[in-house]
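Next comes just one chain, in structure tokens: the form predicted alone.
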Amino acid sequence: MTTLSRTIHLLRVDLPDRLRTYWPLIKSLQTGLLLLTGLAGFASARCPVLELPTLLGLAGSLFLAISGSTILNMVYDRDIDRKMARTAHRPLPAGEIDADQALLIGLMLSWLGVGWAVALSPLYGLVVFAGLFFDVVVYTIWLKRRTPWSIVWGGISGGMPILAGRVLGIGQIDLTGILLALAVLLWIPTHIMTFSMRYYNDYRRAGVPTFPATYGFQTTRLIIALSSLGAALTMGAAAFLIGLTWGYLRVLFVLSAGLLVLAVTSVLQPSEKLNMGLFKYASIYMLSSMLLVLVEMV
């Protein structure tokens, strides 16, 4: 029996159990946040309620492409995941899922997501493909194990969903879309670097270069503060160009101020508790910013 036929057979048998087993491979919280940025990018150009069919196509294609790329990353990184206490329990390093089957599913989801995106709009499909390519090939396969600066390229891939949503909404790449993508790119170091400080020993054990290991904790905290400032300013500029009303802009200002206060305080009074607080708040900041755009444009 071929790998494809075995995979189809296993997915037919005990489907709910198989879904529960495979679900962690897509990192649902991360995928959900990236999907939300894509929806916000689309909403920045068109009312999502009035464009429901297109919105559903956007959501479906992005979900498949993001999930597929995440599974491909998990397949490639399963060897280093075995070395880290934080990730050793994942289905692939734990041996719960066959790597060949996961690879096939990742490729299928990626192909379906990009194909659906191209059918909706060639330019939109190109941006979706670019995000997948930067994430899997450039970030994970080429740079992640070589340099801590890989997160810049990972940040580019993270900014592609919101740019893709904007492109599908207006049919072209514009300044607002670039600013939205840049805001996500600048936000990602805050998200990743705080995490790499928390799990410093895990990353060292796995041989993955990080900013804390390469440049030290204090330099990393300073980079986080500067990156947070850039993310806040860029998100504010994009929100202004989108046309958010002053009420929503004020809320965004408060959210941005909170991010900057935590980032600067972590430089002046560093602590493990503050570091994890900044990590959690960064996610809340991005989630809230995207929801502000969605709610305003409905």
Second form
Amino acid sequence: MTTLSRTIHLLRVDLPDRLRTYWPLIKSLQTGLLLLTGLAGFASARCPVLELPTLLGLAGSLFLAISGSTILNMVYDRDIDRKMARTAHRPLPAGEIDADQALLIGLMLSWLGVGWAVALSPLYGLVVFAGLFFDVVVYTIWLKRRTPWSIVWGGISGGMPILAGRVLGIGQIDLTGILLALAVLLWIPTHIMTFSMRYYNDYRRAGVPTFPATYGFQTTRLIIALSSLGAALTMGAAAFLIGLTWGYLRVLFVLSAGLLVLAVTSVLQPSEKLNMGLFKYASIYMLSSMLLVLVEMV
Amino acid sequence: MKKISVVDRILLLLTGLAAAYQVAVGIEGLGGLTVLCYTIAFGVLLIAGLLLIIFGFEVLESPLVVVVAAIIPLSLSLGLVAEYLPAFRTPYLIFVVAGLLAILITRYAAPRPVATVTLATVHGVAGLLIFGLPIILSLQGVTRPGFALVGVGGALIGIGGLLLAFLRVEKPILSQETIYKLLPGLLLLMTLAFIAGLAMA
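Other form of same protein, the form predicted in complex with its partner chain, not the form predicted alone:
Now the full complex is given, and it begins with the chain already shown.
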């Protein structure tokens, strides 16, 4: 039996169980947040956001492409995942899922997502493909094991869904779209570097170069603070250009102030608890920023 | 120390959402300084709610909490003065800035009794304004009766502040466990009272 027919056979038999096993492969929280940024980017275009076919196409294609790239990353990184306590229980390193099957599903989802995106709009499809390419090929395969600066490319790919959403809405790449993507890019270090400090030993054991291991904890905290400032300023500028009302801009300003205070405090009074608190707050910040754009525009 | 429960988190999230609503849409059309003051007051409430959800009640042990907690009544009272007692706006603005600086300085560079007296004085003036001004104005018919709810919010913030202050000086009126149990609900009620009162002014 070929891998394809075996995969189809396995998917048909006890589908709910399979779904439960495969679901962790797509990192649903991360995928959900990236999907939300895509929807917010689309809403920021002030186009008819509730036009169902386009909205469904956007959500569907982004979900498939993001899920596909996440699975492909999981397949490629299964060896280092096995070495880290935090990730060793994932389905691939734990041996619950066959790597060939996962690879096939990852490729299928990726092609479906990009194909659907191109069918909606070639430029939108190109941006979705760029996100997938930067994430899987440039970040994961090429740079992740070579340099801590790989996260810049991870950040660029993380900014692609919001840019893609905006491109689908307005039909071109504009300054606001670039600023939105830049805001996500600058937010990524706050998210990833706090995590790499928390799981410092895990990353060392797996041989993955990180900022804390290369430049030290204090420099990393400083970079996080500067990057948080950049993210807040860029998000504010993008929100202003989108035309968010003063009320929503005020809420964004308040949330940004909270992010900055936490980032600066983590430089001045570093602690493990504050580090993880900053990680959680950064996630809430991004989620809230996207919801603000969505609520205002819808 | 009491661990933060799911119910606590829900109450704090609702507090944060209510404060965010107020910053976004509840203060439109007011004067510039008033909007700024209310944004700071409700903004601090929003961030405080989020930080309590993330860090739990441990965050209340930080010495900075005293300063941050003073910002809420000071900015809220300044907003009320700017809106309803414009003649006193500048002197009260000076009092607020000086009071906040005094709290900050005495917290780190003065004997404990001086810090406590400074905190009690500045808090006391701001608290009395938040409690008294809306009730007096609504009784005089200057505003609608509903505005008195801001005074109720002021009373609630006063109760919360007193409970925490006595706990901090190790003469608790209620046990720490009980205070932390009451705090999320108290914060939500206070925020809702402020929002409703300002909407009905």
